[in-house]
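The chain that follows stands alone, in the form predicted alone, written as C-alpha cells.
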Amino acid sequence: MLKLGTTMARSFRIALVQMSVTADKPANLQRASKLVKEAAAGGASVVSLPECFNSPYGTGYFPEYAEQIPGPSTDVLKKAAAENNIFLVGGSIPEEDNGKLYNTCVVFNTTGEMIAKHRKMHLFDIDVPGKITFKESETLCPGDNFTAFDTPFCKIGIGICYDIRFAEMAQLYSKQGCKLLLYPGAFNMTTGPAHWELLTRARALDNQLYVATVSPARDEKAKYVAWGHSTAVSPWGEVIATCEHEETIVYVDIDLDLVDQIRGQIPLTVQRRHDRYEVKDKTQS
C-alpha cells in the first residue's frame, strides 16, 4: 500500500468502524478514539465512523446531545486524525448552529485540519404502516450543500444515511470526479434487511465507483435499533466487504485502476444522452 504523500496513489485501504453507541457521550468519544487508532494500525488511510457515533439515534436525543462545531466531539476527531495520520470521516453528530439542529459529518485530514462538513441533505421522514414511523424533521433542519474532499488517492463524496436513496446526489458526486462515496448511516430493522445492501450496490453500479456504508452496531435495547451490516461495494456492483451487526471494523482495499477499467469496458459516461437529459448541481449555477 502506498504511503500518504505519494502522488496519485492507485490503491489504499479504508476502515468502516461499526461501533457500539450508548447514552454516555464521553464513553462514546473514548470508544471512537480507541477504534480509530485500531483501524489506523490495521493499515487504513481513510477511516469512517457511523452516523450519530456520539449519541443514541432519535429525535428526542438530538437536542440533548447537540453541540457546536468545533466542540467536544470534533476536538476528539481532530486529535485522532492527527495522531494516527489518517483522513477521518467523523460519521455524524447532532450539530447546533444559531438555534437550529443538523445531522452533520465532519472530515479531518492527516494533520487534524477540518477539510469538509456535510449536513444531511435529505431528512428521514417515513411512515411504513405497522412497522416504523420516524420524522427527523421534528427536530432537524436539512443541509443544502454537496460535500466532497480530496485525498492523495481520489476525491471522496459524503452522504448521510437517507441521502443514499437519492440517486441524483451520487451521480453529481461522480460527475465531480469522486471514485469513492461514503455513507455513514443507521438503517433500521425494517429498511435495513430490505434496502441497505441493495442501495449500496445500486449507487456503486450506477456510477461505476466504490460505495461504502457505515452503521453503528446493533443495540437490541435501544429505542431505535440499527441494522448494522456495514458494507463496501465495488464499481462492478459486487459486495467486497461486509459484516454482521456486532461491533467490528471492516477493512476494504480500494483499487482505483478497477474504476478506470470498468468505466472503459462499459462507457456510461460518454454514452449518456446529454442532449436529452442531465442531472445538475443547482448550487453551482
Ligand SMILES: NC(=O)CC(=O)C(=O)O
The other form holds:
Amino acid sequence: MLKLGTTMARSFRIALVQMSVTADKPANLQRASKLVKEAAAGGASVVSLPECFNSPYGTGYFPEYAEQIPGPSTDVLKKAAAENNIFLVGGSIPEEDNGKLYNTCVVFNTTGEMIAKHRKMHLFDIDVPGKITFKESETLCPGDNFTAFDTPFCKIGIGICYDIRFAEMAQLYSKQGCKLLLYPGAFNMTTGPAHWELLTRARALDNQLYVATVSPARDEKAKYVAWGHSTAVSPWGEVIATCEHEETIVYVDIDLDLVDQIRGQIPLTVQRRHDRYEVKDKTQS
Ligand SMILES: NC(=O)CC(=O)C(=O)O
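May I ask for the structure of the form predicted in complex with the named molecule now, the form predicted alone having been displayed?
Following is the full complex, with the preceding chain placed first.
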C-alpha cells in the first residue's frame, strides 16, 4: 500500500489492539483474528497485538502455553496478516525452542511472510516491597538480538515491555533509522500508573521519533492485572492517542514529515558529541 515508485509514503495509520486475554488459548487466537480484521478495516497498515496475547501473563503460565515458532499461534497471525494485507506485529507469545522458553514477538508482512522475530531482551525481574515481586527469569531466557524491520513507510523497531526501560536499545534503533518504535507490553497496577506513559514519552522525546505501547485489556480477576492504557507518543513527546483499560483499538496516524521537522528544529542528531561518547550495538562486532 502507498509505495509510489521509489517514493516512500510519508504517512500511514497504525492500530494498537488492546485485547482481552483469557486462559482459553483458542478463544484468544480467535479474538485476535477478529480484532486484527477490524483494525485493518479501520484503515491501519500496521497492526500490533499486546504482550502475551495468547496466554495469561505469568511465569506459571509460560511453560503451559509455550509453543514452537512456527506453530498454531503464529499460523493464525500469518493468515491474518495476509488476509488483511497488513504488517502484523504479533504482540508476544511464550515460545519454546530447544527446551528453553522465551517471550517472543513475530512480525508478518502483507503477504504473510515472517519478517522479524524478537525475543524479549531484558527480563522483567523486579522486587518492589509490598507492591510487586516478579521474576520472569524463573521460567524464561532472554533474547540476544535487536529487531527492526522495513516497511514501505519507515523502519520500525521492536521491544517487549520491560525492554522500554532501557534507553540504549531505543537509541540504537533510532541510529539504525527507525522512525517508529513499537512495544507490546503489560505493565501492572504499580508500575503502570507510575511509569508507562512517562517511559513512552521519554523514549519518543530522547530519540525524536514515534513510540507506541500496546497492552492487554485489564482483567481484575487475573493473577497479574495489566494497566491497559495503550498509548502513542509523537516525536515532540506528546501523547497523541491513548485509552483507558477496557478492550479497544487505538488508531494513530503517523506523519513521517513531523519526525524530520522536529529533528530539523532541535538538531540533536548532529549535535551529539560522538567524539566523547557512544552507544554501540555489540551484536554486530
Ligand atoms: N511486565 C514487564 O515486562 C515490565 C513491567 O511491568 C515494568 O517494567 O514495570
